[in-house]
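One chain is shown next in structure tokens, namely the form predicted on its own.
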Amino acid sequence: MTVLVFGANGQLGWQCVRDLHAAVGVKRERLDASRASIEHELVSLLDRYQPTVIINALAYTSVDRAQQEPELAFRINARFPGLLAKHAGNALLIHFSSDYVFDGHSSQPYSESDPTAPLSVYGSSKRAGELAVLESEAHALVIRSTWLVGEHGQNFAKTILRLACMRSALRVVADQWGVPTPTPFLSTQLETLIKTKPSISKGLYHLVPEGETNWYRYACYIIEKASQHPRWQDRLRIKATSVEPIPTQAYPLPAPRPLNSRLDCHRWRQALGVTHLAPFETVLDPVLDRILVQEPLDPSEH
């Protein structure tokens, strides 16, 4: 069995290549999805490896920059997944999407059947990618997740740690709700799926750990963990008590964010035959520990 992972440079792709047996990573240097003409190269790559499973963790993730680069965002987030689905053959295609396909106005966790209403170019491009995959003939899963965090690549946790060493106070949005999703959690779930449920029904699935938080509480959690780590104790300029909660409107950005990014994972649990998923703290702590060991202490090292 060969697992072909697109987006091996990124957080999730890197994790999948590391964790999944017989996984082969495709980096940008090998196939650049930002280019207009890649279909022939993609077909050649698929013919060479004859993958049993294709994981598409490749995405244009610069949410704010996408407002000025819609063509590029759609090329990577929509056209490329469509090409993968077109040429997937008999392989199981697993494509990752985002909570940004929703407007966040609901007061409940979103299920797969809830209507989408993206607020931004990024969200619209991810929704277009979903449709390109779901409307294809491929045996394909579209998995929506939220707030990715891993030891490889950039993410909110690393940003907060860097700022905590540079500033004496922080202001963090407290009215956007969701859950951090560690990349090892996702790779473990995929491993279970590939080994035990390869004939899973095609379609949409939500996959995040259990629990919920907001960006402010998440930031405090990260700083508190760092304050207990001997490598960081003397480097932090702030404590969790120095983080100020603010509303979204006090921190305007080019691309609107959904206030509610909570996802209902009942369909995934049912498909895998499990009653619950791990709490986010349980799967987040080992990732934060690895980040705290590896991350540079001097912000200039970034």
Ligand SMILES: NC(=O)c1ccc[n+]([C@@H]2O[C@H](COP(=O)([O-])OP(=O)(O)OC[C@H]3O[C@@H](n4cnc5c(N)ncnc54)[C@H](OP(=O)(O)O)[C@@H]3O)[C@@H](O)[C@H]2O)c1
Second form
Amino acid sequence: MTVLVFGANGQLGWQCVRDLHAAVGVKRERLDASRASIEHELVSLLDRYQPTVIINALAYTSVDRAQQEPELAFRINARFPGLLAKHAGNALLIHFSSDYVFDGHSSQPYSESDPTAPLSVYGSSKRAGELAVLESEAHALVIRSTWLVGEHGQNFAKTILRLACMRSALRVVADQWGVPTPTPFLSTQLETLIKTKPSISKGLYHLVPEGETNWYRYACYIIEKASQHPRWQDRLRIKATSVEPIPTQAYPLPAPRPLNSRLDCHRWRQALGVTHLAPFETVLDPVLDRILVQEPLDPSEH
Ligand SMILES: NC(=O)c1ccc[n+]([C@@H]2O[C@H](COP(=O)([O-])OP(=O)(O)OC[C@H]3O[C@@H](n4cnc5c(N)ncnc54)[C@H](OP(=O)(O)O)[C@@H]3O)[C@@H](O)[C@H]2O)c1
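Right, the form predicted on its own is done; let's see the coordinates for the form predicted in complex with this ligand.
After this comes the whole thing, all chains and molecules, with the earlier chain placed first.
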């Protein structure tokens, strides 16, 4: 059995290669998904490994830059998953998508049957990728998640820690709601799925830990955690209590973000036969602990 993981140098792909039984990672050097003609190379790769499971964690994730590079974003986030689905054969294809397919106007957590309405090029490209996979013949799952955080790669937690060491004042938006999803939480769920429910129904699933927060509260949580860590106490220039909550309008970015990114995971829980998923703090703390012992976060600190 082989689990072939695309995007193996990203946050999620790296974690999957590390945690999943029989995983083989594919990095950009091996296959560049932005190139015009990759279908032949992709088919050879799939022929060579004959995977039982394919995980697509490969994506164009520069949300703001995508506003300027829509063609590239669609090539990587829509065309590539479509090609994977076309050539997946009998493998179970697990493709990752995002809360950015929603406009965030709902006051409730989103379920898989809610209509999509992306606000940005990134969100539109992810939606196009979902459709390319779902409309194919492949035995495919599209898993939407939110606010990924892992020890490998770039994420909000690392940015906040870096800023907290550089600045004595920090403003963070407090009206965008969602939940941090640690990559080990996702890899653990995937391992359970592959081992116990490989014949899961094809389709769309939401998967995040339980709980909710906003970026401001999440930033305070991270700084508070760092402030209790002996290696960080002298480096921090700001306390959690001094972070200033601001509205989204006060921090304009090229790509609009959904205000509500909360996802209802009922369908996933039912498919796996579990009543609860882990609270986000339980799965976030060990990841933050690992990030806090990484050195250095910012090479300019040395
Ligand atoms: N990050 C989040 O907060 C978040 C939230 C919701 C959903 N998601 C979704 O979850 C999945 C994993 O996200 P992530 O945070 O792990 O992403 P990430 O850290 O940005 O990793 C993306 C990976 O894709 C690779 N990649 C990008 N362009 C490529 C190309 N042209 N050819 C080959 N490889 C290419 C990158 O390679 P390099 O390392 O070489 O650049 C990287 O390894 C994605 O589908 C994303 O849309 C993410």
